[in-house]
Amino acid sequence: MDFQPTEDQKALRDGIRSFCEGQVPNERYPELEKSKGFDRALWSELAEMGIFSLRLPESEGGVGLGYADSVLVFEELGRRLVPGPLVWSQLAAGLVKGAADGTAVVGGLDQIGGGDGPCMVEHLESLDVLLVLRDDGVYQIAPRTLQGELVEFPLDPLTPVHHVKSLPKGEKIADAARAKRLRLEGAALVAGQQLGLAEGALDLANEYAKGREQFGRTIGSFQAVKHMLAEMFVRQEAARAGAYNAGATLDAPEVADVERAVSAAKITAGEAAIRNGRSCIQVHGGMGFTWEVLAHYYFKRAWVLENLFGTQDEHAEKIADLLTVQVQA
């Protein structure tokens, strides 16, 4: 399986950067944070640049694309850190009336396998939809039925978090099979998101390396530095295999084991993006620390993004499951 992007994924990508970069620059990130890290103008932007409605078929308005395309997108949207449902509205596409083009936000919660108690849903004010993954199904229920309390520090800034203590039933939309796939699906999207943050904390790492002088030269040269570059690089290109790998294998699975796949890149993409995190503090030093440097946006985003369809412990005792399976048949 060939894992290079085509000449139109590459003009997909480039296409994606330029607008991400261009629309949230790192001036923006304070105002999204006002904004609690929603902004509606930019949503609709999203849209028309075809983001949700990208694997929706031509014929239902869609782009067309296919799984590998979309791992492509959400690795960019991963390096710039934009905000909100991202992965929700494309998974509710089809699903949901005006996900696809931006009228409808649209959120999620994936609780196969857990229980309908106390919840922590994000964006609560922004969505017109939350979506809920159950073991028998998904269901549609409408944010203002719900009363939640709002986290005052939410981890990541840019991503609200609200308490709510109970859920309503809410009305069924498609089985539990279809609740399972949009889980495989969430859990690729996802792993192309931490692939872009592992890029994004690397990037700035290295930028900050190059221009931060320290006894007459840029930190950049010293070896313990150069050793961390390194080590970030190796493990945002281990993350870009596994998360190009779960895209290219949902698009072709008569090829491998899906399942396998898109845990093993949920499990490579999460490490990568929480140790690239931590790691772009450590080389920025005691400015690392600060809200003034955007490394912490990159390490919180991914702890949130680590609980999202399941965490690295989860993915890894399914793929010990699935391997017992095969070695038992």
Given for the second form:
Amino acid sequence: MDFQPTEDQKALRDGIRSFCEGQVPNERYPELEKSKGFDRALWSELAEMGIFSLRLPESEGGVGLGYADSVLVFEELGRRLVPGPLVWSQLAAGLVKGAADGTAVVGGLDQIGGGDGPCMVEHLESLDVLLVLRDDGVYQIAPRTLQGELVEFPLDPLTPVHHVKSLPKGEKIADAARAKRLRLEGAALVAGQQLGLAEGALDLANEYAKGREQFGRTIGSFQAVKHMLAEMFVRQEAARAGAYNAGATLDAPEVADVERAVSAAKITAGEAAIRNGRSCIQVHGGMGFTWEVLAHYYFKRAWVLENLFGTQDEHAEKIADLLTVQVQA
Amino acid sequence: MDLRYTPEEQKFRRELASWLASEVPSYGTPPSVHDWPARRAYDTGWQKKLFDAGYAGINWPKEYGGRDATLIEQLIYFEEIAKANAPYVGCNFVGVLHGGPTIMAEGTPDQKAKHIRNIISGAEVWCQGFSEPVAGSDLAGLQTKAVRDGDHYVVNGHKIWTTFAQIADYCELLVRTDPTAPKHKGISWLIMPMNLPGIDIRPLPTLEGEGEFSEVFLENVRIPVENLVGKENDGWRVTNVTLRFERGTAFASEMINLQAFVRGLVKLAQKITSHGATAWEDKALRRELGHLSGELESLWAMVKLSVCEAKASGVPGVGASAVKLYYSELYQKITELGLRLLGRAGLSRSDVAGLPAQHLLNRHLNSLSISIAAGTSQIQKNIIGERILGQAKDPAPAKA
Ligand SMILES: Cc1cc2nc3c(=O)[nH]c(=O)nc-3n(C[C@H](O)[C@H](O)[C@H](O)COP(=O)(O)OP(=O)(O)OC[C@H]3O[C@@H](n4cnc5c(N)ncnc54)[C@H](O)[C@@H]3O)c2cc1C
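Right, the form predicted on its own is done; let's see the coordinates for the form predicted in complex with the partner chain.
After this comes the whole thing, all chains and molecules, with the earlier chain placed first.
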């Protein structure tokens, strides 16, 4: 057993990190905001980096990597707040034509356990295909057939949402087992993004605390602030372990219970993203409450991701169900 | 990131599991916590069994009688020990987990010959005489004095919180040998035999109602100079060696045990009813316990990750403080659920109405020490904030 990222994995992570730093520097956020969080040129470049085709076998034109590799990639995308239906498009690779090479932008809705009533759809105007996970299978819907209204003020400035009255049935493209599986994989990949958010928020707060002075000393020298940062670090490390564990368990399902590992990751990383976002705002004081400082982007994106592929509460109930079965055995 | 075990690792696990399956059930149940001689015999007897079977000192080098297991095998060891519900390291804690390793790293050939084998085979019990009434978190402020008199040190002072002092044979003793030097520069690390004249041990009842730790008064205790570990006045460096071992994987088995504890809570919740429904049907409880159980899963992954990082770099991962902080908080939250389930039955510390009050209360009371012992949570946060995140230290206190 060697749970550490391999040299290849570190190289992959570093490559994606410098790509993201180059393509989505802080100065770009206002512009991305104007284009409603979507830029086709950026999407093509992400596709060229192999982000969507990462897990597709080489024989099908993909990169042929695994889940743990993907978690590392999504960690970096999260850290730089890269917008768009990234996870859905990777999930769709091999299932929807054009998803892998970025020519089709694929979004989605996880309706397992839910109905076809009113719902919120992210990035609808940018989508070429909308996937819907339902109890009985995976469906594909043409986004143009949806009747929805663009929400005037989305929570996350980089994640536009439509309020859709009702979902058409669409075309069934895969069975129930596949739908369940995509939900599981999606949760693990989002946990990677959440880990990245938690890290980005800590980095931002930590640097600010080294530079900002009050009472003649840096605010990071005050224990109240220093300990807040340390708590952010602990949450970040728990999220890292949780998200990597989910990826590595998906890669080696014979070793442990995949569902438990994924739910644990979504819980730990979800909590880290939300709470580190909140602490990041607090460490910045009044600056943290402004639009200009990135702190609120981390916080808001954390809530977008919380509501993807199961909330912390839903995953906690899932683990409780698994415990019930374990106890009976 | 590969979670699969190699064939050798699997073989190690199978052999250990089958040895434990044959030895644990016949070893008997732990004696009453108040019966100190019996506790010592129980803990050291198990240590001897481990030693005879080649499972003692799992991370110790072979030349010292250890197993010299890889870090991954050590993880497997902790998992299997916990799964088999084998006796915990108990009063061998100080000797096996940090006293012995410190002597291996810093001791003289004579000290090694005298103590190492005895520690690993359960023949010697050790305690730790670091903390003092005036020196807790600020350990380097310790004042117990040692004055050279021929080939002896004459020691006077007052130690406190010394766990297992009443049954220990030897003590890791920190003393001040140079009162004029800056506080980190005048400390020495001594091996103190606990049977010397002038040592007065007074057990302090803990909030659990037991004498786990004691005050130790030292009055003109004569310790041979040959018992000095490392150089005179170089004790702070040696202390950090000890603390590094102490803060290593000491809690690993306990973490796994918590998973079994959580399953116990589920069973209990299925039994307890109110308003015609079991507690386990309560969605709020299911969510809370499910959440904590998920965090436990991530905690163990955190341990695995830091062990694998240590394997690669050769030094214990910087994450040890984060693991301890996360673990203490989880331990306290999980065991607190036990008290909430008990409700008023938890007003009694012995079992009432078929509910395991004794066990649940003991675990929660015990959990309160984890955020204090071996560096308080606040100190761990200082360490993370300053050494990992690079924030400025607190300004130095004003000179008196
Ligand atoms: C169960 C148990 C067993 C123990 N066994 C042993 C043993 O065998 N041998 C031994 O030598 N010691 C032992 N100890 C002692 C233990 O190491 C100390 O209790 C610990 O280091 C804290 O020191 P203190 O008790 O003096 O508390 P203090 O240092 O007085 O701390 C009191 C409070 O102040 C906070 N505080 C102190 N300094 C700072 C700071 N710089 N920043 C922020 N907050 C601060 C602490 O976090 C704590 O909340 C044991 C303790 C316990 C609870």
